[in-house]
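Let's start with one chain on its own, the form predicted alone, as structure tokens.
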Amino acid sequence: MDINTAYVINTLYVLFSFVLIIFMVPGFAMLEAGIVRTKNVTAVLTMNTMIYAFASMGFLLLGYNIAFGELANDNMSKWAALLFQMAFVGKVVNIMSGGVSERAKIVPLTFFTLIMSSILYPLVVNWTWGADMLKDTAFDLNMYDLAGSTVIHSVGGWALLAAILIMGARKGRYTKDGGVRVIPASNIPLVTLGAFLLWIGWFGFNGGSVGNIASKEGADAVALTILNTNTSGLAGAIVAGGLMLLKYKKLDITMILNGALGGLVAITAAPDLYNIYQPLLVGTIGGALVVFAVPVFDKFRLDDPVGALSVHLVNGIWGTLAVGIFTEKLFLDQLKGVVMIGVFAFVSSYAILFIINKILPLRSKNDEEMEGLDVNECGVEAYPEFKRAF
């Protein structure tokens, strides 16, 4: 194929993948809006909008240069490559925002979004996908992570864990005797819509990361990557549903959807390296991990309304390690990457959030939380005709 034709085809494909990834913005927004109580829906939607805007701008102005250095790409337009990488960055903070919803203030989290997208996340990308400032040092990472089981999902999960430790749980979530009070989702159709938008976006997330579709080999690699991505999500949903039926005699749609998302996170590290059957096992374990991890986090009073710790942190780790189990990649290289990036992401996020919290409190006041963040943070209620639940 003519080199110019291949360049154009790759550019068009990556731009299409960029659009699919941007579908994950309303995906996160709808999922979170459906999970939280009606009095906090506008705040969640506003936070997701701010994350997209500020994370993209921070990465455009500073983060991309830290991650990759000069804008250069022989395979496709350098502007398409920039857009594709920019689409990823907001997802790191999206993972975090849902887990601290219903008590987090928007402005301080927006400041953290800027720092994460401009400095912290780009440094992780530099060490893994980018310019590699750690090359030829003892800290050089040889971890394989095609589309970010660790680079994106675990980093967002570690930042979320840091935020929850600083902010604490929602009022009334845990009883004094150690019990867990269920706070039901406000809109299950929105949760379902959001989860499926994320699922669709994952095809661009993983498929676009292959980077080359303008050859027979490239087209096969993209198709295999998308097939394996979908398979792992299917396995995660089926296993999560089956386990919920066995444990509780109920089919919990929120857990089934989180099982699917867990499978999708887990496969993200290497969907291009597996055969068409290995993703069944990767996704099966991913869905099971979600079901078992949610109550474990509750035991430690880590209040995560959307289950992001179980979906993104736990399965980000599992998916990265699975590459060292099911492929020829070295397990120790995968483990080293998980540990190094995990320590950096958690410690740096905790330190920055701690400082921000001293200047601008991350958490709303008790009376604001009880009344709802829509009124106090946004001045606009999502469902003004409904009587708010206190």
Contents of the next structure:
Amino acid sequence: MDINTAYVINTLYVLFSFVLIIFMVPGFAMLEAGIVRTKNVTAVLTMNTMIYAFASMGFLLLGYNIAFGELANDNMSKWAALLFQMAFVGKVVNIMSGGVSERAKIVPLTFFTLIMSSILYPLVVNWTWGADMLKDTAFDLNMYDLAGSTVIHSVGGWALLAAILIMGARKGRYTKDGGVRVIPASNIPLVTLGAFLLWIGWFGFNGGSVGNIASKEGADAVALTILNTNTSGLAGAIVAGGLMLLKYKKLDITMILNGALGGLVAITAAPDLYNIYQPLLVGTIGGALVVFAVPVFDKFRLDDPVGALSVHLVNGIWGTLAVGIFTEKLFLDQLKGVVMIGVFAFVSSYAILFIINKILPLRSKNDEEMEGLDVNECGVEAYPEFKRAF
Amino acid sequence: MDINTAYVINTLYVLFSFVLIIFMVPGFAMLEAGIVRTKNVTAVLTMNTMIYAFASMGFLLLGYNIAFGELANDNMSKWAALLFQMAFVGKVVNIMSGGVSERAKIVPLTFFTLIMSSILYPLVVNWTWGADMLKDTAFDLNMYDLAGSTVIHSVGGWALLAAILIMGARKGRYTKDGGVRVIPASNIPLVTLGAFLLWIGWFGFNGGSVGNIASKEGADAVALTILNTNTSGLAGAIVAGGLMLLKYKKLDITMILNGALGGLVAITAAPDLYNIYQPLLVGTIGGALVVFAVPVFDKFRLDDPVGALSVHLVNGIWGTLAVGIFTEKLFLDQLKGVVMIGVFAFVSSYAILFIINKILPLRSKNDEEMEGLDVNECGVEAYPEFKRAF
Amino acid sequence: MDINTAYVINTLYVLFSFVLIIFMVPGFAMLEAGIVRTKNVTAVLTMNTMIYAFASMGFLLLGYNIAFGELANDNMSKWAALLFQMAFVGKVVNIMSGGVSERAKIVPLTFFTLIMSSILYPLVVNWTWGADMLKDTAFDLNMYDLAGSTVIHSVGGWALLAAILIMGARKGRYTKDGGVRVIPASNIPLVTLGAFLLWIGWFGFNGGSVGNIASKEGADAVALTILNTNTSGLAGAIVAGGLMLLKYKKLDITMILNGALGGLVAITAAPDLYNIYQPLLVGTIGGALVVFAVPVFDKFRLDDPVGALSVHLVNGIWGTLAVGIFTEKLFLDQLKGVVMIGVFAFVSSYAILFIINKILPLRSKNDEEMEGLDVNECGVEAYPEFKRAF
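If the one shown is the form predicted alone, what is the structure of the form predicted together with a further copy of the same chain?
So here's everything in the complex, that chain up top.
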């Protein structure tokens, strides 16, 4: 294939992948809008919209340059490459914002979005996929992470952990005697729709990260990547369903979907390196980790309405380490990446959130939280005509 | 075009088609979640998720091999071909599960999903599109069925008929004096969203089934296929709307959307063989068949909340026969395919469902059905905060 | 690249763009279904479905021929080109129908849809992108309008203005003392979902309008087009959010999303001609125009529930003129196009709607409007089980 044909085909392929990732914007928005209580639905949707706008803008104007240096690309249009990378950045903050929903204020989180997307995340990308300014230092990383089990998902998860530690749990979530009060999701069809839009977006996320489809080997690698991505999600859903049935005799759909997402996060580090059966194991463990991690975080009173710590942080770590177990990549290289990026992401997010919190409190006031963020933050109720059952 | 370029382009094209088909997963889920009553919404969504997980898994691990033998492909990545075929299989069970919703239990249907996807459906594919083990026997088929009017839609419809015969109607659907009680859909926006996601998925279903875009003729065939697919759906919607207006002076959106789906099912056998006007006729008849078939099935007390028998079984048959009427394909070949596959699909599904039913009853108990499957099967209500009007 | 490869790649690229545009069908449907009151939701969804069916059909059977003459294409499958153009036409009527929702009857608007899609819009396309029958007359246009800031969005907006003038405001929208009664959107998640589906569809709308991806320059132009399209939407969302915060201390999500859509409309005339920073300005002004235009239209008692006049008409004009300001295209050429097409679209739409209104009243009767169009037009309530809060 001549070089121009390859350039065109790769551009088309990456634009296709980009569009799939953008489906994750309504994906996250619907998932979170379905999980929170009706009084906080508009706030969650507004937050997701602001994240898409500010994260993309921050990355476009500053972040891309920090991550990759000069904008250049040989094998596809540089604009397509920029779009593809830009599509990633919002996800990091989506992961974080979902886990602090029902009490986080939109404006301060928007400031965090801007800093994360224009500085913090771009530094992580520089370190791993990008210009690599720490090359040949003690911090040089050899971690393999195709599409971001660590770079995207753990980073978002660490930022979330920092945010939860600063902001605390929702009022009434944990009782004084150590109990956990169940706060049911308000709209299960939206949760399901959102989860499947995310799943579909993942095909673009991972498939596009291969970066070159314009050769027989490239085409095989992209197709294998999408196949393995899907398989791991399937395995995660199945094991989560099975465990719920064993434990409670009920098929809790939110846990099944989170199991699938856990499998998808876990495979993301190396869907191109596994054979077609290994993702069964990666996803099975990923789905099981979600089921077991959710109550553990609650035990530590880390209140995360959407289960993002279990899905993204735990499985981001698991998925990155799995590459060191199942492939020829070195386990220690994977571990080093997990730890170093984890420390950087957690400490820097904590520091930035801490400072923002001093200037503009991250958390809504008690009475605002009781009344719901929709009225107080947005002035718009999500379902004004539907009478509340309680 | 050199062979490598063709390989790459076909892989990209089939991956694109695959992704479109996966939009049918939330498509079916939203459509069905919108049609059933609020008390059964979570169960329907859970069923759809389990179907995607188990059907894909069954086909990946066993079914593909039964259908096609060794995994090989000359003109695209074999992984892309596998993904594309795998995306089809869940649809067969989706068709069936939708029609028994509001009374079918999830776990036994999951067992059926596994058997359908790993054995029954793969045998049908072997017989038609695949390895063809019955070649040169009396059962050899020459039916033309590009994307599955028979192979997918009738098979799902026959399995549904078997399931309805075994499970019976929803409580209260038919009165003792022969009347039919209308059970209104609970969420029309979800029905509409689901129908359009299905419609979009169809472009991948039919367009991808052409199998080769990498030549001038191939590109024309794919584009014509998508054009004709769409036209038949348009015609189905228009005729269903017109008939509703004539009959009731009202534009019943659920019937209009089912008319569109009927047109889409009918065209699926040969969208590549028609000129651009014939789909008007195929879809018009398809849409009309839906409007006329729905009350007929109710007359026979075959309770099918989503109208799947009318959409998929009736139009699967009509669409396959239409190829024998409007193209040079032989009518008798088409008829033979419809009958033989129909007998196989109905008998085998009935037998498997009958056996499963003896071990693990397919149908929920009366009080569970009254209370709703969401609480009993999933432990999760779909809209816990919305007060019921009745 | 040889000519056959280019033909195949362009066909695939335009089919991909076509599919993205079709996501705008549920996009408009969900956006409008979320904005209107629950009693009018089914009617809006039915209207959108009828528009897709009749607009596509009208364009397929007659309009394409009026617009482009004989069906021919050198650089891609003619069927793909037809599909792409056909996907546009429904949008013109969607823009119009949204703005008269909650009082417009479905059947007369369906007649208008047929006339708009088979005659009026095709004449505009003939004049601009198509066969150009007015070439070398005084009406010859040199306006640059890549994907339809004027051809699609203003035309839809002018038709809407004509319709509002004929049909008047919703009952109770304006009080006798000149006040405006706020009628809140009934379902914010649907509004958000719809807006993001539209946003995604825009990538196909504008990206596909470049018309040729099969060269290095073509690939760059398509990627730049999509990048700039997105940037303008981001800027529109951000400025609308900022202005709402300044004005009301609240982040009104419906205004933020309309700001994004305003930015998307404005960039549509020339996303391929701008550098990557100019869309920031185009979109910022676009978003601001939405925020300022909405109360102005209300002052004139032009009742437009979805804000379509501000989003599509105002920004269609702004976007077309912006090309004359920021690029080498002549401002007067752009202005001439805006004015001439505006006059044609407004006058012809007004005349056709006026005539239809004499034969079949466009507007529902007062008591029907009070009870809601769902029951009267469709016989199907959107959410029959949800108890109304008022």
